[in-house]
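Take a look at this single chain in structure tokens; it is the form predicted alone.
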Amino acid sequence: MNKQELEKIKQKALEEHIPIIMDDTLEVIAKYLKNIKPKKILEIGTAVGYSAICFSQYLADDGKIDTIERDEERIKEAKINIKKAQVDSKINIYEGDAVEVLPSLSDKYDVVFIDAAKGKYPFFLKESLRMLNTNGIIFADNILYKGYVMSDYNKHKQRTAVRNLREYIKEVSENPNLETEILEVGDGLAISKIK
């Protein structure tokens, strides 16, 4: 892994304002993924590649990454990141819309990183619990979404997504086979760890 590209990757996405991974919440998943040394991981929402970028240096030795992404020009460029960053190896990326390719998808995953469309949260959510390994581990990214979710937010505009969200935590909350907490780092995070 070549950490000098993954530092410019990351400046430039900061620069273009492309939404990637917080830092302290990277921290905390990488605790996590150094404890497990996954051998596969889903991501749903590549972007430009950066979260995969820095989940693979925590693989197994023959760990692979699978990412999806709808975004073409967010591809082109993800492609490009993996490459300069010395990982295409590790990490495939399925091209096209997470609601279509996900359930093509029949792979066992030991961890899951939710990072896309926030109004289809509970969807990937079931995909994910499909695929997702005995002792396996669902992050999903943003699940407090700028304070809207615990709070009483009923804006138009992102009240999709803040229902969903809210439909979301109340689903991994309540689920008896799993062991569920929040944390406020970054934009929110839900861990979710199979009993």
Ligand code: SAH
The other form holds:
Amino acid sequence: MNKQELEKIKQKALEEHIPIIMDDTLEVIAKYLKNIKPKKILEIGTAVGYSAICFSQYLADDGKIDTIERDEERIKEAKINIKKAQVDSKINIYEGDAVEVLPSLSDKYDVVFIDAAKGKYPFFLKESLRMLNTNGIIFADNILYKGYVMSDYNKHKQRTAVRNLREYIKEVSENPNLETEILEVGDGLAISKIK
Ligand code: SAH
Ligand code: MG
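In place of the form predicted alone, output the structure of the form predicted together with the ligand.
To see the whole picture, the full complex is given below, headed by that same chain.
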């Protein structure tokens, strides 16, 4: 893949205020992916394809990424970007709301990256666990949501998101089959590994 092309995709996304993965978060996930060499990654929240393109370089030779996005404009741009990055044979976009798409999937995944509607994280977790391989790992981005999740004052606007992010943290922490770390990189990253 062409580094310059990837940098252009990143800059354009940043200019358009599309919430792409932050550099330090990507660095952490990349370290894991290098070791795992995943065959299948599931991503919830494609946006314009930036994170999926980044992850694709760590796949096993015949590895694939399934990624879900509901915003038509972003899907259009993601397709263009994925083609430009010459990884269209490795990345498949499911177009639609993840709440509807996820229950229709039955593949197994080595890695799941949750990066979409914060109010739906507990549901995304349940569906991810259903499809996670033994030794699988789930990354959840934006888990600390600008610090709101760990503070006791939240504006009305963020209340549902914060409640559900807390619920996600509670569920992964209490699940006896998972080992979870919460990192303060980017907007907060939860890493849950199957024990
Ligand atoms: N992973 C991307 C950024 C994703 S931003 C990257 O790092 O490059 C979050 C995206 O999730 C947005 O584009 C938004 O449209 C999408 N999204 C939010 N809720 C969703 C849902 N319920 N189903 C599908 N897509 C959703
Ligand atoms: Mg994010």
